[in-house]
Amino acid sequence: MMASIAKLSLWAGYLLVLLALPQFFDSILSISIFNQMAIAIIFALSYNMLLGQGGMLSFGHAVYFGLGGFLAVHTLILIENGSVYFSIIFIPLVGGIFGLLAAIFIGSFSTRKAGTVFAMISLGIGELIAASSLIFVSFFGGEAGVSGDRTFGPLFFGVDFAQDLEIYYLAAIWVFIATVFMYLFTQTPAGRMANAVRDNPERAEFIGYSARRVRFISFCASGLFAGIAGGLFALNYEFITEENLNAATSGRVLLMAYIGGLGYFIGPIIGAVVLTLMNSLLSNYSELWLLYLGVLFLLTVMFLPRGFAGLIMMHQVAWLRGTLRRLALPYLITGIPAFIFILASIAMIELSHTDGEVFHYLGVSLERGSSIDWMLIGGIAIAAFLATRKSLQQLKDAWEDANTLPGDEDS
């Protein structure tokens, strides 16, 4: 009973956060970023249903996102022309249905295989659909894409969704609904068996479950929610192009899921927020933000294979034992020089890339041709790196102390 109340409270808090965000960040830029986050969260969670829960590495997941978005825009055009008449609040569902239909067709043959074969099939399908979008201009609109107008159609309680804030609240509701249903899917027998097929398909077959059928069900569910994300994208931007179908978009959602933490339900949400912030904010300050994204992904693969969510869950034992506070000071001792090392490294990278002779960084003017500036930044970076490395043993000892109860050493 208490567990059920705790879960309901958690979901209520999640909905409250979604609805309350614009009250604290009400600028045009903030609302735009929140809309992008909402789309990315559903898209990343749908991808996690494939890779994190089902073990199906896909390089063409953008197909279902893009196809759902294209049908959503065409539906907006039909509403504008008066051919159909319903509120645009159902547009994401239209995109989801088309994403589901596409997943049923493609999954009927792609889910017969797993592993590398499945990944190559998904890559081939993705490239095929992306190339077709430039050929079948009547539906995909060629390089220019297709655009619509979300303000036509019947009002929804007097709202015409002309403002981005109105779209955000609609997106927030859809994010909540999609998140709830994707979580509930993980609790169904199909969702549980998807984990079993991911870990050991032979054993799943041995106890009477068809690995292909389990993969097919997960694949279709993933396509449905990816299409919903595509429908939200169409509503937010009122246009969609070939870029929403290509490998770059598929790669982006893979990064979201992996950096956030595959296998953890909250992982893709974290990854979607991080990548959206990097894309929306960091790109405004640096042309090299994709380089930093690549470095972040590389470091995640090397040192955090379970992503940010895995890093958070590593502290569960210390949290339950009440020893988490023992890590506060060691984290500060290691984190401060590590942060200084990161800032110094960014300064050197940006200084080497700047077009002018002077680079303004954190209120300091640095000259590209100044040997003194280079030596100063390099010295700070080396000193911070050595300090970080020296403090790691202390952090390791504190970690073992926080995760070990008295008497565990003897056992």
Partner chain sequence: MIKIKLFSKFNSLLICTLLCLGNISQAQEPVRIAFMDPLSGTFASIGTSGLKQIQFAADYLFNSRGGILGGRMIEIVPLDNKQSPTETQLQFRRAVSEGLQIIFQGNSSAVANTLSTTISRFNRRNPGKEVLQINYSAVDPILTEDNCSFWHFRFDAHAVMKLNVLTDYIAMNKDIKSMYIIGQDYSFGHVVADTAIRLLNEKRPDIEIVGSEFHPIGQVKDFTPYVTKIVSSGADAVITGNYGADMVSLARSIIDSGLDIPIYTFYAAYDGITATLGIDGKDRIHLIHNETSNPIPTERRKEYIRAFKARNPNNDVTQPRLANALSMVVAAMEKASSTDPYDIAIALEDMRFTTLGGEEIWMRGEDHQIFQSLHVSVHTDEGIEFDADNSGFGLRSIYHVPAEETIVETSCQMRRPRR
The other form holds:
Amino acid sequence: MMASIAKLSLWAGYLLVLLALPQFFDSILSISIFNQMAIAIIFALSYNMLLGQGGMLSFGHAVYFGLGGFLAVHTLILIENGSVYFSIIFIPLVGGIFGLLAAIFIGSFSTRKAGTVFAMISLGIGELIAASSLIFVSFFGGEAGVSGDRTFGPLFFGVDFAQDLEIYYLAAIWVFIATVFMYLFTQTPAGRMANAVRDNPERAEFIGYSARRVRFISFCASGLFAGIAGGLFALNYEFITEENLNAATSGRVLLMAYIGGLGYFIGPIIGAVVLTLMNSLLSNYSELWLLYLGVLFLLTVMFLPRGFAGLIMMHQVAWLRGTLRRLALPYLITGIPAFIFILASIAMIELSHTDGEVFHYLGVSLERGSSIDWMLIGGIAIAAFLATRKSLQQLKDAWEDANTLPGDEDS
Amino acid sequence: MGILTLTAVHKNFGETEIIRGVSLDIEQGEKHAIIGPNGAGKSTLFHLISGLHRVTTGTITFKQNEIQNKTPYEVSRLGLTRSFQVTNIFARMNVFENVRCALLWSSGYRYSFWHLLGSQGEINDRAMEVLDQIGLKNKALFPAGELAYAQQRALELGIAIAGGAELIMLDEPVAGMSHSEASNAVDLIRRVTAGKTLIMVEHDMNIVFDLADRISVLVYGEIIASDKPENIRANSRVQEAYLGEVGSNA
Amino acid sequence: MIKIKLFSKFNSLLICTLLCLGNISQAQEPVRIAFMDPLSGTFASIGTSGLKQIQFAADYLFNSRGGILGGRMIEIVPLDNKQSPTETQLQFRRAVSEGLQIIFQGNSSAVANTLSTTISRFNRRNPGKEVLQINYSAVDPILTEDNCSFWHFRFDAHAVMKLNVLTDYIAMNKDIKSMYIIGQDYSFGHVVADTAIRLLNEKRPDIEIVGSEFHPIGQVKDFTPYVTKIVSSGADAVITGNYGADMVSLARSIIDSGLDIPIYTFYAAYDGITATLGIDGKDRIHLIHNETSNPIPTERRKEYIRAFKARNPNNDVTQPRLANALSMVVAAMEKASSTDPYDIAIALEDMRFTTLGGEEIWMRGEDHQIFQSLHVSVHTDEGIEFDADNSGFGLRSIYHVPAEETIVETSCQMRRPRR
Amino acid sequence: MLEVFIFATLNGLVTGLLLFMLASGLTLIFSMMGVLNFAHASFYMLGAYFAYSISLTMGFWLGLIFAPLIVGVLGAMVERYGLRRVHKSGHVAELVFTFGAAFLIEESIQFFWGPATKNYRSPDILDFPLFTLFGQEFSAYRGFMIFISMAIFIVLFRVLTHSRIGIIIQAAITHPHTVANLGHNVPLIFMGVFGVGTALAGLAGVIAGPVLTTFPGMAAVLGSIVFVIVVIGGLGSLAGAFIASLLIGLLQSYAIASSVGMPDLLDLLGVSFEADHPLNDLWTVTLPQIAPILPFLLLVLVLIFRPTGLLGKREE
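Next up, the form predicted together with the partner chain in place of the form predicted alone?
Next comes the full complex, this chain leading.
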């Protein structure tokens, strides 16, 4: 009983945060970032249904997102022409249904095997559809894409969705609904068997389930939600192009889900939020942000195989035991030099890449030609690196200390 | 006619014939052991019965259904379950989920995505019962992959029996266990298969003679004898082909 | 040396210095103009080169001379759209969020199209907060024809105008009896192919079109198979609208095959392409563009280029029209004494303006299309005063068409907002 | 027509052999380590860029020697300090790691060399037509490309069939799990194979750079095609990779050389459509237009009907 109340309040909190965000950040830019996040969250969660829950590594998930989006835009055009008549709040559903149909068709032959074979089929289909989208211009609109106006449908309680803020509230509702349903899916027999098939498809067959059928169901569900995300994209930007179904978009959703943490339901949400923020904020400050993103991604794969969510969940034991506080100081001792090291490294990278002779960084002007400047930041970087390395041991000890039960020290 | 009948089953892998005309009839409720030297084809026979491999020729009948062309999941749905030589569980799920998944099909949930398992009291209770039976109740929320070896084997047995199958096939259920673990496992097997039909492959002759009602000896893809334990022990062909060598080091 | 500065953005530093130099006692709000083009990713070299040019134009032409509108500085705000229509949407919202109302954008007609649609919608829904699009380089004719918009001004000749001049030039060459057209499989590539065929049929019916081929953008590893087809077709010349790596690979394959025929292009110069083509492209690569590269007609423009090179030794003034566009926008602001997009747009319509090159150009009010002289140039190292990529090679203009002869009809039926 | 056919064949051969040089390294790595190296084409790109930089001061030929070595050492380091750490998290993590590595290498190349196209040129000594046929020249450099690729193929084949390490590798191709039990220094072999595989990719980059243009997108253009080849050929099969490389090289070359398309097919069937038909794009599509996507079509078909590929034995 307590558990379910806790769970319900968690969901209520989620909804509240979603709806309250624009109260605190109300610029057009932040609304635009929130809309982006909303789309990314649904998309990344749907990707996690495939990879995290079902063990299917896809390099072509954007296909369902994009196809859903294209159908959604074409529906907007139909509404504008007066061919169909319904409120645009249902547009994401249109995208979802088309994503589902596409997934049913492609899943019918691609889900026979998981692993490398599935990954390669997904790659092939992704490339095929992305390339075809540039050839079949009448539907995909070539590289300029297709565009539709969202304000022509019947008013929804007097709202015509001309402003991004209105779309945000609609998106927030859709994100909430989609998140709830995707979470509930994990609690159903089909969702549980997806985990079982991921872990051991052979064994799953001997408890009565066709691994292929189980994968197929996850695949379709994932296509449905990817399509919903695509429909939401169409509503938000009122256009869609082939770049929304190509390999780069597929790669980005993989990045999101992976950095966030595949094993956890909340992981992709974290990933979507972090990457969206990086994309929209970091790219303003540095042309090299993709380089930093690549480094971040590789470091995550290497050192945090369970992503950011995994990093957070690692602290569960210490949290439950009430020893989390003991970690604060050690984290600070390692964190400060590590942070300085990162800042100094970035300074060196940016300085070597700057166009002018002078580079302004954190209130300091660095000169590109000055070897003193170079030696100074280089020295700071090396010192900070050594300090970080040296402090790692105390962090490890503190970690052991916080995570070991008093009884099993000697075991 | 018994619960499971094999008639002139052959299996070729390319040129080589692994199973060379096996016929076998297993009665309802029987505890049947298949023994034989390494490479005799015991595991292949298991794979054929459970649908993992297709037979080359011959028929396999389970409860009046011909199953030689059926897939593992179709066979499994008819009430035939098996374990594996190498531990085969759902490693990243917890122990409780492992057992509950095994219960799903027989409880009629099929591929449902409209039932929420958390609110299905009956299946959760039954999963706990099974956990109780196999002695893993206190490990219910443990990730299965982190259990000790013997516990993983017990869990595998739990998965195998959870679906309420009538015929249970165990492939070397105590391999790799210590003496005490093995005897615990035998007790467990006896308990959970009470009233059901059991077919097992096992190398440990003490356990075979302890558990089985009837023993078939498989040598080079053929059954050279199928009889009560005491008769098998006395059979000269079996001794010559197999028991002699194994018996000495068993 | 490390110096502590109050300003973190280098723009602000620059403006500060200039303000102090100009002895303006009270600091006025700068006029902020967005420059939206790819500044990272595959197309970054073109975008960053454009950014340097517009920044230089703002500083050299206006800020160093006391600013505009009675002492206000121009601040160029770079926005990186990665040449992606999606990213353009995000950057547009950023621009609006930061109160930027004039957006310079040039690369990719796809981006220009979506930006134009987005701006039209936004301006209709948000009266009083309008945004103006200054298109300095996207040449899809549709932008000033069927999809023309009151809020969009184009400062480059569109593809049909350019092809008109190019085919005139080709028509004069009696040696050319057959033509091969190859292009990227997207709207601009198709416009080039369709228009070139139509115009050549009109002007030189005897020229046989021996092939018209489309290949996917950025997907072709090796152009040799295409070149084999060109060779076996017996073509005397090639027209292509390719850009970027597709342009270089195609030209290199043609040269490698030993095929000695002229190649007529739109984008085969600068940003590494001239250096890559080098001696192999000499006298073969022809380019249709506005404003001559060599010889430069006026001393003022020569000075401008030298000053630019002094500040950006690794870049070239690849797009003189950026300076034209900025100058005309400023002139419109001065004329209207306002930075309001509507007022600027009205002032820009039918404006005539004399460029650094001493030529009068005209912004037609009917469709917001610029008219200026167009030139066909050849890639060479002879008679090159201003080379490209510091390679010694550059463009020498060999055929000129004055502005009034480039004027074409438009199908634009502009919807004008009421004030 | 004959000339088109002959040149299409030669072009297909050049592309096919070049693809094989990449695919062979990828296959070696996959056979030994079970890792499909997504970053393989990125090492090819690195090869071209290193060779370009070396050729600026020391000439093409030293670049041909040193660039692949540098790439190989870099590859070995990626294995040693990156991939090995990820290995324990499973195959998906490894695949994702190489995916990330590809991303990072492309960004790094833009960082160090800039985004513009590089003027990497073939050596002057090979700057003459090898032969002229029907008025078309076949450049000596292309002949050189064929020569190098064939030489690599023969050397690789000899090493695999006649040397000790080759026999171990062969064993690994068919019995991946047993090699570890033979007492060989498996981590060292892994590192070596990864180094050699990436060096091969680097070599391909060195010789392809002058012809296929050295620019930051060159890996992306080739990357997925190489994947397609190893999968179509059959994962882990060198012979399969060889056949598939040539198949794809020739297929694309012939498709481009042809000029047939849907309009011809419709003519043949006596069907015609209005120009404003909603599927007009489909009715006007031609073979050269879709040539670059043919490999992917082939990939999907092969995977559906023969998941093990042409000559493959292992699925995973």
